[in-house]
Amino acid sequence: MKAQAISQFVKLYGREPKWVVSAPGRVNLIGEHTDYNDGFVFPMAIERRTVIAAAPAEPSDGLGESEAKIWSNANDQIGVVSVAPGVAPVEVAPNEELPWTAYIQGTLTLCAEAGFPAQPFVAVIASDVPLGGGLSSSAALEVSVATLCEVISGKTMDPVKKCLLCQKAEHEYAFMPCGIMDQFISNLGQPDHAMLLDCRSCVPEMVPLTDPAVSILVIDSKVKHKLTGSEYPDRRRACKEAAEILGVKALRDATMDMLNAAKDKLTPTQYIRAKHVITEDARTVEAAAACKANDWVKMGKLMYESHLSMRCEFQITCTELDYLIDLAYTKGVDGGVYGARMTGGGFGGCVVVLVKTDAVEDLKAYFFNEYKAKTKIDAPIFVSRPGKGSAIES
């Protein structure tokens, strides 16, 4: 990416760009829908990333005084943002798509009032993270982004605040309510290492991830069915309700004897919804101890206890990631899987499966030909080892 990204602003602009920065999708090995419930998280980064390629703007590239202009590979088109604090989001109607260019406007106006200006540039991205696919391309662009305004202004942010600054631009200028993780992991992650976070005190724990005996299976589905654009919201506003409703500040503080004891006053979608939250996060914090004892039968077993949860009590799987599942789960250990499940926000997107090395291939082709066979979907499927976080490329 790095190489295409370098290319293709010499092609561009006709000279060479001055500053490359990078940041890198991620894959959720367990843990979803538990961040913005002040729970725990359990990503990689992957080994895939989006790479900007920028340089300061020059009169021939006919740029305002405080314009940046940007070129994008996942569509061929170049966007015109503003560096300037102060620039509002994009309003658009209900069934109107948001520019491809939000993430970055956001990003770079949040940065400015930070006092982390960038000034007035031309830039290429190039990125081989999945769109739509729950890999958290957005964040991958909203980190790399920041890391340009960093570069650019000479100074360093605060992780945190850099992660939390990210998050911001989503919130306000993609309109996506999402939590800390994907920002989090895309920032601070490290090589051979998942991340548990606590997004209560957004305090990481870097988990050696280092036994070659494993692998991380990525399948893309293809799949993103169409949705309201309600969805999301309306899970976390029925935990925030049910949160309420038990007397804690998240999730997180409650438990199933809690749970139980209140479900007359519940209805029963916040009482599912709930009930997915609170044992989600009992077993992402397992899930980590087994992945410090390399028992990844243990792992496995709570991979697939977190997809029958996401399935039954969040609802937010669909029939061709339901199907990945059940193909993970017919194979077994002895057939070199450990286990699976759907990674991302859902209604489509990418399964995450633990498999053995050794299997590795006959896998791939296992599961390509029988998702097919099934759905007439040829699935992109990927191997991935933990990788690096954000970077000053050069």
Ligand code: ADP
The other form holds:
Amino acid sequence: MKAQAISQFVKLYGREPKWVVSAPGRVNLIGEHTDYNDGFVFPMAIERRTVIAAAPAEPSDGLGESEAKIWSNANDQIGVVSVAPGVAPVEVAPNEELPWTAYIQGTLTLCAEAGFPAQPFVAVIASDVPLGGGLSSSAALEVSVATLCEVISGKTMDPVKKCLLCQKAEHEYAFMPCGIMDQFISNLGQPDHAMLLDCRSCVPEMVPLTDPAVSILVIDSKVKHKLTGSEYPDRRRACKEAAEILGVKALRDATMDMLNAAKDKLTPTQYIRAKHVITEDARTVEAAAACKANDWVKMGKLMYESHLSMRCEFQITCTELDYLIDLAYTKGVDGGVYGARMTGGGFGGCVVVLVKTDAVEDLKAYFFNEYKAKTKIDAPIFVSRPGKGSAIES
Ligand code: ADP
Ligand code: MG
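Swap state to the form predicted in complex with the named molecule from the form predicted alone:
Next comes the full complex, this chain leading.
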């Protein structure tokens, strides 16, 4: 991607880039919809990245005095954004033709306001993180833009502040009320490690994931269900309401005993949503311990349980995702699969499968063929080791 970004930059702007930065997508191994409940998540950065190559604007670029111009390989579009502070979200929202620039504008504005202004620049974005596929291309974009602001302003941001700033950009400029997981792992991921993140303290614990005998397989179901847009906010609201009824700050502070004792006060929907979050938090902490102990059978079992909970209680899966998990379960440990679950926000996107490395090629063919036979969809499948977080490439 780096070479692609640089060569595209030279082609478009007729000169070499001065700065090259990047940030990865991520796969969440376990801990879904726990982040905004102050709970635990266990993601790893993947070896797929969003790279930005940029250089100071020149008069021939035709930009205003506080503007930047960015081309993305994802859509072959050019967007013009402002590098000045004070750009209000409402000024960005009407830009329906270039909605992707909202993530960039939000990050640039908040960076400028935090003392990390970018000078006017021209840039190319090259990414191999699939957009909208549940591997967090949005965080990869925000974090790479914030990293660009760091390198341009010649200063390093406090890492936690940087993650929170990127999250705020997504909240306020892209109108997506996401948790903090994606920005944390994209910024702070480390090779050979997954990250157990306590979303209340914002303190990440890096957990080695180095056993060469196991691999992480990511299968993109290619399904993007048309949502009304209310599913994610609805889930968030149900969790908040359940926490209020239980008298806790967030569901992270609740136990199954507390939930069952209050069952009469909750609607059936609030009960099952809260049950998912409470049990998922426990599974996530257990899975990180299993990973530390190289206990892949245990970790795989927790992944299946997580999927079942997302399917039946949080109700965020779909038939295609469920079918991929059934395929994994049918193979079993003897067939090289320890466990599998949907990953990401839900209703489509990817599944993550914990597999034996020596079975990877057979399993890729198995999943591809069986899924295609059932759905007629060609599912992209790839293996990733835990990759590095955001980086200044040159
Ligand atoms: P996910 O983060 O799971 O990929 P989101 O819906 O949160 O899905 O974010 C995807 C959106 O982020 C895209 O529709 C686009 O607006 C923006 N985006 C992400 N990466 C890029 C990129 N490389 N170029 C342009 N837009 C991007
Ligand atoms: Mg996203």
